[in-house]
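To begin, one chain is listed below as structure tokens, in the form predicted alone.
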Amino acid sequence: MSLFGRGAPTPSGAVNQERIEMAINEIDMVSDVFNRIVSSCHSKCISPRYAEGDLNKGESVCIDRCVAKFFEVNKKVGEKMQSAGANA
């Protein structure tokens, strides 16, 4: 087994180089993704005085909607890409 579970294990066990690459890629993409959801979320759904510890209830769908509304449009955005790039 290779190192993250796919594959044929790598000679006298090497570390595969492009694997790792493509982790800390993959990596470095998902922090990016959540970073902008949670600047994003929070300057919409959270008022900046904090006046309690916990979110209260307003907040809480906020940053539900907010999240959810996110996604949703990275997911068009991606299917507009593949089709540009199918056709291209």
Contents of the next structure:
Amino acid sequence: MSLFGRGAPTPSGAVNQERIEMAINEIDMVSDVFNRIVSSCHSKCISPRYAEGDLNKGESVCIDRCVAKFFEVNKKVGEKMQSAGANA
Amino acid sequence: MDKPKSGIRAALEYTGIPQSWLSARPRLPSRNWLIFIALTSSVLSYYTYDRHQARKIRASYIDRVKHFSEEPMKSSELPRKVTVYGAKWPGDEDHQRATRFFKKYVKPILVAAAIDYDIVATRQLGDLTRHVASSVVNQRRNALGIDRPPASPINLPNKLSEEQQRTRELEGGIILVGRHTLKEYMAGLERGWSGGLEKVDREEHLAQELAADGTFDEVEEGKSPVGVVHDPEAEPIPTSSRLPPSRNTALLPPLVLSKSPSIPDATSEPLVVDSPPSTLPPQPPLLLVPFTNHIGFRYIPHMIWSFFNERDRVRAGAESAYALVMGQTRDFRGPDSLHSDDTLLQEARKSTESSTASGVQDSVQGGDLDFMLWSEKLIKPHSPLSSISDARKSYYSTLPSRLATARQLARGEREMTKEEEKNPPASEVELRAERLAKESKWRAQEEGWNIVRPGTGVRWAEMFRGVLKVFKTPEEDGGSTEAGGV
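Right, and the form predicted in complex with the partner chain of this protein, after the form predicted alone?
Everything in the complex follows now, all chains and molecules, and the chain you saw is the first one.
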């Protein structure tokens, strides 16, 4: 999972075209991961019937664990694919 | 008989069922079939009954704690978090038995009560002791100010201060699955709190110790190669000067990496107070979960019995989890408490007969330290010491020849043979690294076995008194004979 601080922006505009591309791709990836997490953990952890807007403790714990597991798996899969891409 | 049945008879008459079937006298199956049906159905129905009861028990405990999870929670709050330790049972290749017991029998109730858990993985005998000892040493060093945790550049809004983290730990709890885990945990606590404050890099120490052996020395002409761990008497020159420089490269990385980023102030480690404190800071309460693991041929009847009686384990696990959820604690009973939590032991103590409990009698310590003392006899036949010594013998007997090969090939004294080109033999550096890995594994196992084996009690120090707490079930009264925390 890379963070935004990777490609440091420089003042000049034209040279950074690739960096802008990279940044756009990164934003796309991160928001894609985020959307997946939201939909997947919501469907798993939050029951469709509820009476109040606040999360209760069970749902909170479930969401914590769901997000943690998702990130772990995402990282592992990314590493595997990188090594597979490097080898093949 | 014809008249009343004529309705059914008439209806079925035209379905094509042969008349003889409809008019036949009902008969029992033959004797052999009856025996078969009786046996099969009794086994199946006992299994079904057991699993049905197990589900009911689990559901009843879940219903009792469900209401905790329905309380609302703000997104800035954190749930209660417990740490789960399940050490490796000696003799079992599967190091996750205790962890799986937790996941199957204790976790469902914790999940239903919205309590977060953190399972700490320990793979080998003694891993938990080392882990606890090093974390205690880190804690002491942080408290004394020797180490400062690095301040992260990003200031996260939900990052807890140290005090808040400490409070969270204390509210949480520690789950110890089985007596062996309790032993390892207490040994780790004792080692951490009564040991010194310096950070021990086990790998580096072991590497230095192994290098001081004569095992990797040059073989003298006409003298037998050294294959054993002690220093050879026949070595005339001090070993350090004779070793080739390549030796140090294998040791340098551990030496370099173990140096922590140097703190510029003048406090060197021996200067700081090393003496163990007289009493510990408050510790999170412990939950002692009864867990046994039957390993070996002689315990196959026990395994079959426990397969058909899973409801006992479900009840035990659920009871422990319920005690944790309710959060009522009592003091950990030390060695001189009169109340021993092991029912079998209490009876044995009352009677003067010590025939059945002879081995166990010797290690009675009293109080919570006797938690599941009877389960030690299950561990007794599984000492790893003999297999370790066999492995050591065979390794050191083949090592000199492999070392000679490696040196010959490295110095170009001979060419590789066909087989060697296909499977290149290990170089000297690899041999050293392999020896380091094997020795560290063997020593870790020996150390772990000495902590866990029957006969050694649970380690106890006076500084633990009054600081440790144990979860108890809410219905338990003072004179209960149940095992502590269950």
